[in-house]
Amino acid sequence: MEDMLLYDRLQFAFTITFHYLFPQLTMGLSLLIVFFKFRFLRTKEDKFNQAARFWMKIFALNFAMGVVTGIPMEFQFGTNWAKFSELTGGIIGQTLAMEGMFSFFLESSFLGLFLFGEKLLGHKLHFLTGLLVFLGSWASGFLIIATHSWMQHPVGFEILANGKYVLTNFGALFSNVWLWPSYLHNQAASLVTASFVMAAVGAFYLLSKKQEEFGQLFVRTGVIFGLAASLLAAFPTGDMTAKNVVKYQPETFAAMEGIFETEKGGSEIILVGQPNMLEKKLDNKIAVPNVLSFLTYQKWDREIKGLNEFSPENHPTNVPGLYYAYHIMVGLGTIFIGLLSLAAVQLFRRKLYTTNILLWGLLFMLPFPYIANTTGWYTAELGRQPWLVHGLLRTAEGISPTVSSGNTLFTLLGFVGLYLLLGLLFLLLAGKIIYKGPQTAIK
């Protein structure tokens, strides 16, 4: 049973996670589109809409990848994790059913307008389709969190004899105090991944001295769009999804800052330290004394629980791996702002494009916004382990008692294999975009 789990657990991680590289990018990337054909039909100004149907290009690419390894992450609903499935099917059913009918279908109808029908419909009608992708794309990402939220924090309920979930309160599924922080917080992030991968591929071609106004463009826009989505990314959306830990999940919070012990007379932050599972404290740290408790509360001196004082079998399953994601996370957070200030800056002060070493630092951290976005996922969901639904439903309730372990290894295997091949083929093929640039120069 516990290889059965394990296994469960790395497959479904490994095919989200090279799910999540592509949604976490057509989110952000969409409305950047949109301000583009936006900013095209005020000014009229041809290298705007060169800029809309280039990074569309990238978009389009992006949404086939995000739908191919899609498809086999649902699928193991009914395979590994038909307990959970048959168990909550009746809520969790409605949220993702209307994400497939709805959102789906919303943003793949109009994406193919807007890849194919500028002549046929005009600039305006042209944006409108624009418009209809985007609000697709994050209407599709709201009703995904959705499903999430109730797991993180499940209302709107009841459990019948046969143990099932069943909703009795449709409006609490999007009233849920967990969804709207962690919507907008989730989007401002792939705002951040968005802006990165504009800004540098606007760098690449300032670099190297090719299609340098469009560089200049893709640098602003991200760089601008890159700062405000960080800034919202930490603050208000992170400090509320931070609050809804502290409030709903002590015990994951608790791990999340490496809170073994509770403190009395304020909490410290941690800025570097090692979990120690056996000694039950954090080795080499380094701290900043009270910080935690006014960041939590607002308040010096406010007492803030350690896992001591929370019964160990509802301690995260996987306490350093929560620990280690949670500080990957918000280091990368604030070296984002960091670097995206700079670049502001030089942008204000108009030496931006001639600052070399900025350029190749926004070139270099493009992979980096999608490390962040990954391991915020893997915070939210090692801090809600052991449970599938928090409180409720352990993780080991839900697999499939007929899928041996064997079976799911295989898979795993094939999927990792399958999708290093697509992940190279994408690669090959965003690149000979980018390589290209925009169709039409600048007059």
Ligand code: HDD
Given for the second form:
Amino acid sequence: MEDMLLYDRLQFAFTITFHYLFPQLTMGLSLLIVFFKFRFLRTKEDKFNQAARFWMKIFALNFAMGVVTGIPMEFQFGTNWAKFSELTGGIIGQTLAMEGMFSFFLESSFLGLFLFGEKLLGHKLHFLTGLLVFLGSWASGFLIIATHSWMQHPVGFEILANGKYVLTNFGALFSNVWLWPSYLHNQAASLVTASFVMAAVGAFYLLSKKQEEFGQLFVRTGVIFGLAASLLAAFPTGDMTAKNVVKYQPETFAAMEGIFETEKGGSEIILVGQPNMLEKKLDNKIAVPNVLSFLTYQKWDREIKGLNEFSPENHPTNVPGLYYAYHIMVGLGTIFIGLLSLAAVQLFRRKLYTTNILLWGLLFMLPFPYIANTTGWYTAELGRQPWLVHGLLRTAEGISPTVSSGNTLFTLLGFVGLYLLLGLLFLLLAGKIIYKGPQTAIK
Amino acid sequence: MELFWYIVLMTMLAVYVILDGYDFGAGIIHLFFAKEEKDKVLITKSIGPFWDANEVWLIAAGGVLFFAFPTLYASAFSGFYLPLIMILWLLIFRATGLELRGQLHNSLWENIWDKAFGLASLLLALFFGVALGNVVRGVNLGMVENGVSTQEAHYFFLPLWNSTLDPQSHQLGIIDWFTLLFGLISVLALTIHGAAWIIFKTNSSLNSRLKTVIFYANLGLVGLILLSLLLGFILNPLPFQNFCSRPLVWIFTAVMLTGSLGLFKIRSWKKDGMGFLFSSLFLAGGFAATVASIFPNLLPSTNTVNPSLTIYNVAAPEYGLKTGLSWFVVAVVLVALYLVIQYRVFRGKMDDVDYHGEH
Ligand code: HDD
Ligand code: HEM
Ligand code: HEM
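For comparison with the form predicted on its own, please write out the form predicted together with the named molecule.
Next comes the full complex, and the chain you just saw is listed first.
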């Protein structure tokens, strides 16, 4: 039983983490491609169209990876979390079915037109197909986060005597207080990823002195969009999500922030420290007094409950993991804002394209938005533990009763092998497209 | 409401079989008959802009199953755990085979992805047929041993096979000779369907040969179906009792027969689309007749302790099903619109369409 739960969780965590590496770029990049296509329609400058074509190639590859890794996600609710699906399917099945009907059809029908149809359609219609792909991917993010928000903060339902959850208010799924902050935060974060990828590719061209016209365009676009998105990710959206956590999952918030004891007269914000779960305290800490209380409640002396006040069976199951995940996300977010602000200043002074140190910075930042996004999701998911549906259904109660651990381990290993292969191929091919550059894309 | 969602679900699955079916078929033809580079490229072009949207019918049907019949979703997906995960892996290979092949120009690379695409398509056709066979045969719900359920009444788990491959054995497996027969039927039917699609959408040099392939495959198909009817009758008379008493099943069977007969005349049809039309009729009619013959069962029980899963004992409560209706109607109209646009833009032969995602 223990093993069954462990492998089910590992498999879900592994496959979703891998899946999400791709949609975050899809959602952000589709916006940027539509932007290029739009600029092309307005200015009729061919370089924008070439830029759009170039990014469409990466987009197509990335999208294919997102699709093949997304399908296993949809099936895994039934294969590995059968009890959870049986009990809550009438509710989370709604939003998942809507995702299939509203967004996947939209995306996949128009993606074909977008990729194959430039000549057939003409530029205006081609722009429109791009716009529809963008809408589809954002709708997809919305509906999946609606599903996820219900698990974090269940609304609009009743529990029957046989333990089943039934929907009583459809609209509540979409007016869920958890949903909108999460969604906007997540979308800002995915635009951060796309912007950094674009800026890094641009920086690569400038530093290696090839395709310089495009290098400049990509760096410029990446920095401007990236700065806007990073700021939005921190404020107001990050702030709003954090406030939801403190209000509805106070024990999670305490663990995220590393607060073990309630402090009289206001809580400090932890900058550095390691959770010590044996003595239930934080080792080696560096902290600034009262700031956390202010950030959370805009009052310097407001009390925040420490983790030790909650009963242990409701503590998040992996407090150190949660704490680090959260601090990595927020730390990286701060670094992004810092770096992009410097870059924006240099851009404004027309010196960015020759400030090599900043270009190197942008280039090496490439993996970090992915890390920030992943750790962000780990914050959300580890914070929800030990619950599958927060406060109501424990994770251990949700697994498939008849699938033995040997079978799950087998499929987990299969996914690991297959995805490592996919990951390598993706890097190889994306690397090739980038190395060739936009200029050779002209037909 | 249950009945409505049952019809929706089965229609979506039938559409999936017809649409993604031609992709699988094209893969099988690609594997066995396409030897020259230009034919291979043409075959992949003929499905290039479509396969992804076609696959969405499976995902969306999965979503509808999840929300309208959660208990069946939970029971079947965990019970058929291994083959489902393998289907997922095969779908991954199929997609990567199609999408990655054109990315590098190297004969070894192209070869590998051709094989991945072809083999995955073949195995997918086989697995989906086997799956249908399992539904017709039924499973040991509640995992009853010596008259006692060892699990909740609607849960079960099947290994891939048992050592005897006997569909009446005490310990069932997913693959036995009865379900394997369904698998073979599915492979042949989809080969025909894919060949008909290629004839319809391309001017490939293979086309006249493919007509011969269709003719003989159709002959084999009819033989296998007769065999399966005979064996099915011996094993499990239930669908056959229903067959006699249900006019709807007769109609579906008639549709299937029309398709089948039409395909025998493949060499004399003037329009290239006719073959595809008839193979679609055959698939839709065959699928509908099969599921209608076990209605209202969705998954029959092979023991007498636990009842079969029917559309009534696995459905979600009324409120959810009703609200689902309101968004579903909107969505279906949109999906139909996308389909029309997609097939209008890419109407006719696909030989000259070019694809910016490649090179
Ligand atoms: C580039 C990525 C990125 C960046 C820079 C940030 N976040 Fe974030 N964060 C995410 C990417 C992300 C995410 C991956 O998108 C999550 C996971 C779930 C979600 O909706 O967004 C998330 C979740 C998430 C949660 C958890 C919500 C829950 O438990 O459900 C909180 C409290 C914050 N964020 C707060 C912040 C704050 C205060 C930031 C200030 C800098 C911040 N995030 C920057
Ligand atoms: C893309 C971002 C996501 C990431 C990186 C992510 C990550 C994770 C991780 C790490 C776990 C394992 C937690 C643990 O067992 O300790 C998990 C579990 C789970 N997540 Fe998510 N998740 C994401 C999105 C979602 C969404 C959108 C849903 C719902 C629709 C969801 C539903 C689940 C479920 C059902 C489990 C299994 C039960 C559990 O262990 O809590 N996840 N996820
Ligand atoms: C457990 C949760 C998840 C499930 C069941 C799931 C399911 C899927 C499926 C089936 C696809 C393929 C669609 C197609 O064929 O066109 C897909 C792709 C996609 N998913 Fe997920 N997904 C999950 C998590 C997420 C999350 C957390 C996000 C974003 C917030 C997301 C956003 C997308 C997007 C934008 C696509 C389009 C393809 C791509 O971007 O690569 N998904 N997902």
